[in-house]
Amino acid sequence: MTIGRIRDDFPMLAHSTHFNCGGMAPLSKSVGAELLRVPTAIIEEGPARLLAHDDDFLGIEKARATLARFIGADADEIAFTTQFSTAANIVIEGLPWQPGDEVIVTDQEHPALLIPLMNVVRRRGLKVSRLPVSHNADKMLTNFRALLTDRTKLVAVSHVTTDSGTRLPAEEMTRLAQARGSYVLFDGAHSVGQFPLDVHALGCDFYAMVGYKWLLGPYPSAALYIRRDKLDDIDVTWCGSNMTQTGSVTMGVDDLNWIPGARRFEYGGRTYSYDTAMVAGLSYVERLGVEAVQAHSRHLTAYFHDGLKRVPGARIHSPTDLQAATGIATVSLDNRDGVTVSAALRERWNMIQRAALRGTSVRISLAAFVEESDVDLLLDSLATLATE
């Protein structure tokens, strides 16, 4: 497959220009087929293999091993979750909080992480500190050091920020936080699938990820990495069937023997095809080559930034250093707010993107299926809006 020239695999691209992989990716034919495989078989053949949890049929453990390898983890450190907030809640609700404990977040976190955090802050009497996001890694680390204290229980931040596409100095932040005795949870919604990742080398304790953005999987597929030596630090708070080693109608408290590994957090009934379709999207990225995906995004970012020089009043709010840049490019126009620009791009030119940075800007996602010709159309549209 050739990066950028893969449109035929994504039917929706025949009629829309999709610059919102950072919100939700279009589905390829192969991912759609995997998403429908299990329910189609149930319709045609009945539910026996689903009820028997036949993994040759479901493919969950093969998918778990594939995802683990892709992010540099072991299979028993991966739990599939029903959505990103489920992954966040597993960690946040399971930690051993004490009144006065402190949490560090950035000033660009998504509500899917912030709401579970603020809820536990409210209930447990915790303190929140906000780290300003900067394109300057040294400046961010200096500010981070100043926020860390011996009461910092959790650092919960995006590996790549949602609105500006800023890649945080994750390795250094992890080392500094753990030296003060803090747990580290990364929101990996905008990192997994954008560039190579090795969570063991990163050293973080927890890594929450989604499949429906840069991994090109279905909404709302998601998963959680829990470092093996931290598994027992997270108390099991949400429960259901399939979590214990045995289970019967006569079971009591003494029978609550959790299954080994992160699978203990996969409670109750599951939509298994979302998990395997998430990994079908991952496999699509692997066939493209994640390094090639990163290089393509950097090329398009440079191309877009260069073109913006010809757009009056255009201002870039995402990293301009290509080594720090991701596939998220955020721009504003001096003569219009971001909400107005976003609406015009969608309504007049059928370009799917979204407003960002509190409605001041527009976020453009430059994914593997985006081509220079798409960027040219975008630049022409922005130039029209800037001069009207």
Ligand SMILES: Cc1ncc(COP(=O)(O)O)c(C=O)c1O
Contents of the next structure:
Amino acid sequence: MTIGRIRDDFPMLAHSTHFNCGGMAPLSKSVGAELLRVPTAIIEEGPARLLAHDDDFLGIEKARATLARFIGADADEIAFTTQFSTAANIVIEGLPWQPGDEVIVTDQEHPALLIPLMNVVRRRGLKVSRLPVSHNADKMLTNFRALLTDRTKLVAVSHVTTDSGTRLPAEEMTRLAQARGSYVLFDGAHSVGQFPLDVHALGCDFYAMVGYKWLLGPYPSAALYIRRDKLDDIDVTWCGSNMTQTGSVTMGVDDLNWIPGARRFEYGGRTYSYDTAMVAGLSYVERLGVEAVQAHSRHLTAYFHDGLKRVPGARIHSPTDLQAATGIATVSLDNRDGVTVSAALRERWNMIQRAALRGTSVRISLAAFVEESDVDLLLDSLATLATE
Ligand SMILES: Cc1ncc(COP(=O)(O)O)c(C=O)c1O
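Moving on from the form predicted on its own, kindly provide the form predicted together with the named molecule as a structure.
Starting with the chain above, the whole complex follows.
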């Protein structure tokens, strides 16, 4: 497979230019096939194998092991959670909070993280500090050190920020936070699938991710990494069937014997097809090679940045240093706000992207299926808008 020449695998790319992998990836034929595999068999043969939770049929444990390997974790440290928000709630609601405990977030976090967090802040009387995102890692680390205190209980930040695609100095932040006794939760919605990741080497406590962006999986799909030695620090809040080793009509409190591993947080009926299709997307990325995906994004980012020099009034708000850049390029035009530019790109040129940085800019995702010719069209469109 050659990166950037894979569009035939994504039927929708025949009629649209897709710069919004950071929102929702296009669905490839192989991911779509995995998504339909179990439901199709159920339609044909009935639900017996589903009812029996037959893993040879469902493929969940194989998918869990594949996902774990991809991010440098062990299979028992992974829970499939369907939504990022659910993963965030599991950690945030389960931590042993005391009134006055402190939380650090950045000023670019997504509501999927902030809403569960603010809800626990409201209920438990916590304090929140906001770290300004900067493309300068040293500056960020200096500001971060100043916010950390002995009361910091949780650092909950994006590994790559959603609006400006800034890759945070995750390793250094993890060490600094843990040295002050804090837990570290990363929002990995925009990192997993963009570059190689090893959560064990990173050393963080929790890492939440989605499948439907850079892993090229279906919507919704998500998972949570819980470092093995932190599993029991997370108290079980919401729970249900299949979370205990035994369960019967006579069970009492003493029978709450949770199953081992992060899997204990998967309860009730599950979206099995979405979980395995998420891993089918991941396997597609693996076949391309995650390093090759990263190199492709860097190449397109350089190409885009270079082309923007010819667009009057264009300003880049994502990192311009290619080593720090990700597949997210955020740009504004001096003569129009980002919401207007975004709407024009969509309506006039059928280009899928979104407004960013509080409506001032547009966010362009330069993913594996984007080609130079797509970027040429985008540059022409931006040049038209900049001079009209
Ligand atoms: C940074 C970030 N976190 C989380 C999410 C999604 O969370 P959920 O799956 O709960 O909608 C997104 C989706 O756009 C995101 O950009």
